[in-house]
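Have a look below at one chain only, the form predicted alone, in structure tokens format.
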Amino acid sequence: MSVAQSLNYHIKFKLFGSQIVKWQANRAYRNFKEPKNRKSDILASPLKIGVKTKELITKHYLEGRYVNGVRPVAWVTSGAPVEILKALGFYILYPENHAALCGARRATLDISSEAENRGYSVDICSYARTDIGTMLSGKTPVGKLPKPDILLACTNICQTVLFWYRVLAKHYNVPLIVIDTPFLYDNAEPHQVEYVKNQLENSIETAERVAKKSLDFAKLKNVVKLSKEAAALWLEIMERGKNIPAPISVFDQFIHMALVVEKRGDAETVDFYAKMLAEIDERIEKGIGAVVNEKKRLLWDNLPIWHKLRFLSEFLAEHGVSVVASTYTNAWGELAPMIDVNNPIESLAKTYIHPILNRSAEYKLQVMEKMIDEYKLDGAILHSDRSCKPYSMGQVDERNRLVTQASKPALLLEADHSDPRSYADEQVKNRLNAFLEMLGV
């Protein structure tokens, strides 16, 4: 570490920057204002949750401008098994979540032609353009992202991730991490779960070596215990969605979610999410709904459309429409109660093998369907995403199964998560519209 670097990161960051962040957020939650632009008429006020939201991941990307030289920083795939680098004191950047920042400011068609004109194919996730585009010209809402010192990816969500991180390896000439998990048609067999353990205590060395630390395995017991309460209130907050009217949207959902994926296995996001959760129950208590006049009730599956949240969520609310549920929300919370604290290797080779889109397709229907039971649903929305082909697979045949076995309406809504080419605003509007007809409002 250079005194500069360091010096940089003490005043900039920690003495400064974090301090004036935190002073706005708390300011502006004392002073809480609805947006002057918000549809009272249909839409409930934000939460004031949403105030810690922003000043949490704005203090995190504000960290990353700094944090080169003086803590070793590790890129993760979304469904990667943090908890071990954390421990070690890593910096953890999410390239998918910077991606989908990207998305939600509409910044991604501008980031992705600079990986385009270098040769990758449209064809590519546009969460990999995005952060390979990034990678290639330093564009980022966020002003700078940190260079990796070590790259970790799991292959629970997707292969892409293999070959994306390749390039992000020969790229910044770092060593990569592969956790290959076994694709479940059932729940994981002894050896299974065997085979991702000893891939977890393999990487630790090398993770150390990055690192300059050995493993505390204390610290990685408090890590796992701060993750676990974390994902547990996470699926709280979206338990409370089954309360009719129902307090939060999933496009709520889908803006606080970031923390989860972010920042689990911080003290903060545990405090973060109980302060949610209780907001939430006040909203309960009064008898607030997300949506005003909340007629029916969806279910999301898939990534959200990160550049139309608003105009989706406005649109299904001026008809009484609400989302309260959704497939890629829950994944972040369904997996706490197999986390086991004291037992923290094993335990997180067993919960990173059981992620939704390492599951089969009758395993992701099973959950819709209970979905739509427990929160009384009356239809279903699927987004046919584009770049993600493996959570996009079997929607047609649950889409049918969903009307035939469940009775309930189903919509297959063909889009993009991020990036704004594949998306037809007539053509979703007329979609939508001729789904309410069937729904009846």
Given for the second form:
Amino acid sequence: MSVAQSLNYHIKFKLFGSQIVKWQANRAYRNFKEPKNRKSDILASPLKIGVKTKELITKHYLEGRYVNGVRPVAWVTSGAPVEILKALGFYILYPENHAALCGARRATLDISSEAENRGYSVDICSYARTDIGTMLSGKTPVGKLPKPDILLACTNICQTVLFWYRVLAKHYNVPLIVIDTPFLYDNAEPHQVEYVKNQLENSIETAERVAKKSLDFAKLKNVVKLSKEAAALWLEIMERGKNIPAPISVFDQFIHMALVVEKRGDAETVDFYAKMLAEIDERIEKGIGAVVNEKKRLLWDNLPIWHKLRFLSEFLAEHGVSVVASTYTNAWGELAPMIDVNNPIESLAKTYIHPILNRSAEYKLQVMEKMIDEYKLDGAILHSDRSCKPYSMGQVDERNRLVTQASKPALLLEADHSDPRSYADEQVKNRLNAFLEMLGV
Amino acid sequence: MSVPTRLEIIEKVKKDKRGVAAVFPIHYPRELFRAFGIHPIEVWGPPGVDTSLAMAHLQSYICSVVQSGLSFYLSGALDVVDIILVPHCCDSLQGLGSILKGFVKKDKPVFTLYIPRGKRNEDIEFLTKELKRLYENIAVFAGFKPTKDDLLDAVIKEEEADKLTLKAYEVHRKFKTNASEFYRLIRLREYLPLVEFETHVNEFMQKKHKPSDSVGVVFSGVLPEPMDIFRLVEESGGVVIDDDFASLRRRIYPLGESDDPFERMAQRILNAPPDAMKGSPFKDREKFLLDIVRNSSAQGVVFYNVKFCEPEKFYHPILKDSLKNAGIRSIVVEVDINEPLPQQVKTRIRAFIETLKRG
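Following the display of the form predicted alone, present the structure of the form predicted together with the partner chain.
All chains and molecules follow, beginning with the one already shown.
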């Protein structure tokens, strides 16, 4: 670590940057006002905790600007077992979250074109194209991303991440740890969990070498404990959606899930979700629903359409439709009970092989049916996400089974999580209108 | 060359009261099935199938190999087989396996096989166990378990076939033989019994080939469909002299070392030429491709990609750069295995070979 880098980090991030962000957030929290352009006639006021979400995410990216040379930096896939790196003191960046942020800020087209111009096909996942575009051009709405010292790719969400991280590893010339998680067509078998456990154990040496320190197992246990607590609170928050009217919608969840993905294993994330839960409970007590006049309740399947969150939220709310549960946001909480703090490596192996994206389409259908039942839902929107084949394959049958077996209207909506070129406004409106007619609203 | 069709082979195997396994792409140990006396027949598409059946289950952005494979299955064409195997080699094949097991079930077992994305010790150890699991599953169907010696014997026979196949490639490279015929020959291994395949290869080896002065090109991709591509190259004055196809060159497995048959099968698959479907590192793929080009004195490379095949697409920019740095020209074209070669692809390949001819 150079003295200049350290000074820069401590002055610009620790002393001023993070304090200013915190002060601004506290002030905004105390004097919370509803945004001027909010459609308060159809949507509840946004959660006050949103101010804190913004604060924590802003601070995280702000730290990233100055962190190189001060803390080791790891870039990891969203579903990766990050706890070992956290315990070793790595600053963690999630390229998928960065790409989602680019999508929400409508920067995808500009940035991904940098990758496309270098030969990366438009048929490649738009998250990958966005991050490769940032890698090649430096363009990002967050100012600057730190360079990685190590990469961690876990295949429990897709195989795409493996290729994507190989591109990153070649460009940055840093070690890549691959945690390969066999896809579970049925229940996990012992040799599959053992394989993941072996890889986790073998990854420690590389991570320690890059971090220039040894892994402290007491620290690891603490990080695992914090991960479990954050995920459990997140699950509880989502389950509050069972209340009628639902206090939060999935559009709120899509925003607030950023922390359980990006900062799980941190104490402040646990505090954050505890406060969020309290605020939601307050809403329930007051009978406040996320949609003012909740008439119908829906399930969302697959990733969000980041660049259309607001449109979809308002369009559906205008018709009294609240989308209250999602297989995607649920994925970040449902595995919390599997984590065993006293048996960290083995339980991480078991937990990280089980995400919904690493399980069969039939299992996903079972999850959807269960959610429809437990959340008392009237139907489902299945986002057929061109960029996410593992999530999308099987949806045609899942939709048909929901209609025929669960007798619930279900819509397959073609789009892309980030790339606006795969989204047609009029077509989506027409399909949604027809679906809403079926719902009777 | 007169060879039986897949259907004729199936009928013959059935007549011998043996089982048939339909195997979807890409990597699997043929020897494991052969040790059980079960005949593996690979399902690469096939091209030209009416994919409307699959459209009732798949989105339009899923590759044509999977679209065709599922349509073929739904059409009843695979009803004659006893077992289905879907190796896990990409997200789309993963989805196919999921749909076959969950939503379009028929009265025959669908087995899966996870191919690890690495060749570390733990990967070989895992694949060894995964192959034992598959062995146990097949044994339930077959009603018996081949011995260790039976298994090793089957492995060694496949290794011999791999060696022979490599020799055939050498002959093809040396004489620039007719690529349509050569690749039709090599692809016989997708469904012929081993001995018959070897007989055809030996016939090819014994033939007197005349050297050709056509421009050699290497093709890289998943599979050479439509097969008309070879004729097009030939008509343009070129010849596909070697390949980096997942269905062909990348499946000529090396000899294993272990005395344990399962570990040996695992070693063979994971130590095989680098492949996008195994998530191989760029440097391995760069080296393999450059070696092929140099050993065959090819003058250019055609990346012959199946539309929507994401794994291959991630490698193109870096492999193209690597070839460029080595002074080798390359182009990328895209095809759908269910459609005739698009005019645009034909024109680009003709122009590419013309450019290579000019030096």
